[in-house]
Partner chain sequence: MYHYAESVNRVDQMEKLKILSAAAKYDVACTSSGVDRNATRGSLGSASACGICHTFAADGRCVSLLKILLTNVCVYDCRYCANRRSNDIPRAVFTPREIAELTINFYKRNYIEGLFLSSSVIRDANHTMEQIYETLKLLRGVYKFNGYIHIKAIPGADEGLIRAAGFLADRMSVNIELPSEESLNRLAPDKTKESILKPMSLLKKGIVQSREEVALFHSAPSFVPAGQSTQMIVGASPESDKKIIDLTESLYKRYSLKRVFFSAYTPVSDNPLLPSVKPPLLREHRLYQADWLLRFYGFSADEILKNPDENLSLNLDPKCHWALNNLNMFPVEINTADTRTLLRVPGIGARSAERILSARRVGSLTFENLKKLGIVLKRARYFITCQGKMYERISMDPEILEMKLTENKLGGAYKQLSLFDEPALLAEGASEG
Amino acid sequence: MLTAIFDGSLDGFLSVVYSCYYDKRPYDYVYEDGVYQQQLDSDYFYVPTEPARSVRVMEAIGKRVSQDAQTNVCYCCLANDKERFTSLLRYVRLGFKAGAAADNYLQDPHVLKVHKLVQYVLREAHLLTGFCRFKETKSGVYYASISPVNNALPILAEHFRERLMNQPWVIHDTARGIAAVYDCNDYRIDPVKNSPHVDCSDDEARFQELWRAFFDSVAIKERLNKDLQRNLIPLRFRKHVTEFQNNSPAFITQAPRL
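Answer block, the chain by itself, in the form predicted alone:
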């Protein structure tokens, strides 16, 4: 068996596809460096990231498969699944043979997995567009923290660049130690080694208290629906949501008993 190891980036995966075809290495498995366990019956090759090669492969996917396939490749790379790149490679190889019809081969477990992972990434990113809470800092920059299961930060950065284009902001993924920084022109995603200390402005602290007081005042204790509340705002999002950060009696913050 042949196993490809790379840096885990989109360009890196596309470089693996290039190596598969031009270096004549039909990889059986593809793993991100650092998240795999070596096996005795497999040969391992580290594939360096080559941006020029990745551009050629992405263009080939668009021409020989479809633009939807290009989108699926981009989003699937953001999923939190260590087997995603193996399924993605087989999805791309099938696409080069079958063309755009490859997306209809849902009986193929790898095609089905790619579609499920893409939907999972998009669903979580969509939820975060509503749960992302920005705080005004004393410097005037708006800061928001998230800790999603998947790497939804690139999708969120694109979303808020269009909606907060005149306001500098930072979205910090505390789970991965990266942050999207926007300066009113464009954004970049940089690594963040330590959690920054955020000094909220005086107005921000006051509005947070008003927001919590509003949620407490409109809640009707006799009509609290814990199951519905957990469906609308899952527990894993709540540590970053303002109204759940003061143990408000109007909301349930503890995990349900299993």
The other form holds:
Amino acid sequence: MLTAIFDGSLDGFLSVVYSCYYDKRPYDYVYEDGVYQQQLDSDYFYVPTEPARSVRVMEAIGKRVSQDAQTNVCYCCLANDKERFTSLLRYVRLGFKAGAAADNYLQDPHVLKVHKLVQYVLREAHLLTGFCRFKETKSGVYYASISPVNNALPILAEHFRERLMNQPWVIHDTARGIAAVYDCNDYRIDPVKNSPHVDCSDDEARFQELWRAFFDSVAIKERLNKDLQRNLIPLRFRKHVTEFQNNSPAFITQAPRL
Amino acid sequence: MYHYAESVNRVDQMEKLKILSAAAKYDVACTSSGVDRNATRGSLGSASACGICHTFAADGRCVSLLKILLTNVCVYDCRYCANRRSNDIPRAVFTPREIAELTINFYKRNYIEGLFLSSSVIRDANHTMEQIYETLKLLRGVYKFNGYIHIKAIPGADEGLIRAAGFLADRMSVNIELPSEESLNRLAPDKTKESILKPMSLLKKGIVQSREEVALFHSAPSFVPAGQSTQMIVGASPESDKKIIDLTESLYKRYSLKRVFFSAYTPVSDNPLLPSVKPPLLREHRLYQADWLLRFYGFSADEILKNPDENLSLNLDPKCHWALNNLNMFPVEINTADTRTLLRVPGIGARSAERILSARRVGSLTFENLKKLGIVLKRARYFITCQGKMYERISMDPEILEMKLTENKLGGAYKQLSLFDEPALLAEGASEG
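Could the form predicted together with the partner chain be shown next, to go alongside the form predicted alone?
Every component of the complex follows; first up is the chain already shown.
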């Protein structure tokens, strides 16, 4: 049994693919450094990340498998699943054999897993494009915090770079301790150690209040359906969402089940 | 413009927002889909074709747009409407600037995807439409707002005004309100069928014309790019579901609408002409399911329901209902059926069909495979075969199938069997499904 260990980045994973072919080591398992358990019957190899190699592998996937496969690899790396790289390597290797048809092999558990993870990542990121709430700070920078299951930050940053093009913003992933910082030009994703102190602008409280009032008054009381609401905006998102934070009226927070 | 103190303004604005959003909540449309528009330097926002839900209200409905009325002061007295002239409720009026300011500030905080602006008719139709147009001009021109805007075309307003507003909005809608002319006459004496259909056909003409122009000259301004929609109230008047579905189909065909929305009637008045019951939510849900069958599954209204007075079954979804009445077309072999046939299997939707089509290219599928692909077999298993095998031994008898399909539901299809009139029961079962 062969196990590859690497740094967990996309470039790192692509270097593993490179090593799989050029070092002739058909890895059975691929793990991020630090999130695996040593097995007795396996040989371990630490694969260093080499951007030059990863670029070549990415190009090869685009040419010999498909563009869809390229995006699948990118998104799957963002998922929160220990076994994802193992499945992803099998998926890429199948791709080099079967070409674009690799995505049809849904009976293959690894292909299916990659597809499911990609779907999960994209779905969560899509939800967050709606649920992400910015606060205006005194300095004019808009600050939002999120704590998604998967690493949705790169996808979100792409979305908001376009949408909120003319205002500087920060999206802080408190679960991973990283933040995307946009300066009206481009964004960077950097590690952030402490939770920053957010100093809200004078108008901020007023608009939050207005928004909460709006949110409460659009609900039709005869149709109250908390279960449906909870399915659609799960509780785990709510701690970052303005309208679910504190002073909401009683009928929003503790409604009877119908 | 505003000389009074900031604090007064604040309280005032809050009250206004409460009144005018509560008044707008019965408008169903909150979709922000149908148009893809990239952001540009110097303007705020973009639009995404798939639509983005920003939150979900306590009734489980999606909130993606700031849905408000310009005003709830109304000259009409429609009996089903909470804003009718004769109703004693607090009234308020927003100025275009107030709406623009709210929209921009909510948008910058990512609370909303855009604006949904409707209005009661204040003074007259033209004045109301003018105010809506002013708001749009302010948002698009002064604030450079590039997000989604849905507005109402006010029936009876000048054609030029509606057209001008249409070039600034993404979607426009005219509410058809009630599913038949008689009901309209009875419950909305100030409105006529013609006054509603006229702006609809005007919008349709504008959309078709603009599509042609944009095809010829890429830079031509686009008119209502996300199409027009409408909504009707269900349960306030006695029309059958069949009538509603027929009307829906003809609206899609004749006015090329993007969406028809249904709104379960919520009692807002104690007028004796109106029912005072709980909103018929399940009926509304079934109508939406039928609407989906019309738009995405290639069904026609006559396939969904046959008799003019028939209603959709509340126990079974419309597709199951159709399948039970057309059992001669089943079971369907998963490994060979074409897309159209797959889509007609109860429990298989567009996504499942797509997965099946892709997976069977590289191998024959079994029930185990289907489960792994995430195909829900709860309903589908009675109507399909995999490699010639059924999921379980079951007779293709509509009554038995109906019982199986409604097994775990309260008020299912269980019937007390009679010893004596069995032939009658069978005949009834076959027609009822």
